[in-house]
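Have a look below at one chain only, the form predicted on its own, in structure tokens format.
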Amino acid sequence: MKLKGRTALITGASNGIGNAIARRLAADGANIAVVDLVNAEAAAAELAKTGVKTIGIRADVSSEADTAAAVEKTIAALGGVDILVNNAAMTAPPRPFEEIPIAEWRRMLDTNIIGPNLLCRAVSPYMRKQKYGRIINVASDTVHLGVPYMLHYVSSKGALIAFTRALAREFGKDGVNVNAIAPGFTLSERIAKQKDRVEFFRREQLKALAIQRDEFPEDLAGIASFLASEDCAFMTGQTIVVDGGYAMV
């Protein structure tokens, strides 16, 4: 119960990677705020069965009003925010960069980089005041691999890694650690339904992994638990790649 007494706000936590992280941090004793556009309350209710306090909050992370309200609701219901996991993200079908609509670029950036910025801004006064915080940004190994046909997604995740490094320097004196996780192609519930993508990965890319099996959301939970805890007290500004050894950096 290494996180007993702590509160974690996790975006995109009703399913997939975010839910796996929420379940692990709850098992570690943390109270959990599930922030998502769908099924937030149901996911929070399921987590409450583990004995921790929870709240489900419907919010669009690209909205300044929604993110500010999510933080305020978390503090009111659970007493604070010690851990922020910026997991919510937008993806899109692969296509040549010339064919990506500019409107889709803007939605991607609003969700994948502006969203984490808004959440960090919202928790900043509370974490600075208490001189403690753990911020975990979920990036992607595509940044290190130069994956084609996903230019706006890869660019947004590259920006998130740069954001992590720069914010770590701003927050360091306040006892707030900022790190990132870079998953590989993760077989979440949503991705598993995209049969063509899954078959392509297994046929063309799986053999390039050092650990040659599918990656699941639970594979990210352990590193998130580490980054949320006192175990990483002297670690900040880092990106940890968790992809079975596909990208080794």
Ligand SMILES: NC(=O)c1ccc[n+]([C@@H]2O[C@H](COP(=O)([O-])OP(=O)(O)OC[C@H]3O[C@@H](n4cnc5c(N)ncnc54)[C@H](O)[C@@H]3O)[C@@H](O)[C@H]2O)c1
Given for the second form:
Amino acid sequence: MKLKGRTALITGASNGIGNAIARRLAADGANIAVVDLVNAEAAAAELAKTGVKTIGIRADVSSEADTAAAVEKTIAALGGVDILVNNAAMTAPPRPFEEIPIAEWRRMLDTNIIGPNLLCRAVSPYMRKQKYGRIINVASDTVHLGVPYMLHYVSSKGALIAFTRALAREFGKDGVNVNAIAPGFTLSERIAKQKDRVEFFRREQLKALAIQRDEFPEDLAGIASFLASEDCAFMTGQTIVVDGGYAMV
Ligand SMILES: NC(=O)c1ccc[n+]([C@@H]2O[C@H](COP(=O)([O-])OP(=O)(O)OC[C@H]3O[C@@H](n4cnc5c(N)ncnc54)[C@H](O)[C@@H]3O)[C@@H](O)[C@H]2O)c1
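Let's compare: the form predicted on its own is above, so bring in the form predicted in complex with the ligand.
First the chain shown before, then all remaining chains and molecules of the complex.
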């Protein structure tokens, strides 16, 4: 129960990696705000069965109004906000970069990098005032691997890693630590449904991992728990790659 008494706001926590992180932080004793476009209340109700306080908030992370309201509702319902997990993101079908519509580029950046920025801005006054905070940004190992055909996605995650480093310096004096996790190809429900993609990964890429097995959302949960805790008091601006040793940085 190392997070007992803490409150975590987790975006994209209805599904996949965000939900696995939410379940783990709840098991550690944290109260949880599930912020998602879909099923936020149902996911929050499920987490409440573990005995922690929860709230489900429907919000689009790319909206300034939604993100500000999500933080306000979290504080009103759960008494504060100590941990922010920027996990929600969009992806898109793979295509050569010349074929990616510019409107899709803009939506990608709005969701995957402006969104985390909006949430960091919204929690900033509270975390600075209480001189404590843990911000965890979910990036991707595609940044380190230079994965092609999803240039806007990879660029948005690269920006998130740069954002993590620079923001860590702005928050260092305030007890607010900012770190990132870079998952590998992870069988969230969304990915597991894409049978061709999973087959391709297993056939062509799995052999390049040091630990040659599928990655599951639960593989990210323990790292998030560490980054959310007192144990990472002197660690900030870092990106932990969790991909079975595919990208080694
Ligand atoms: N699954 C992978 O292979 C993989 C690999 C590397 C990085 N990641 C990153 O991990 C994170 C989670 O991935 P996942 O596979 O669990 O995804 P997922 O699709 O299973 O879950 C994402 C959740 O975010 C929500 N969401 C999407 N856009 C939103 C928005 N604008 N506002 C609020 N909520 C929104 C969705 O409704 C969904 O519940 C993402 O940041 C993703 O880029 C995933």
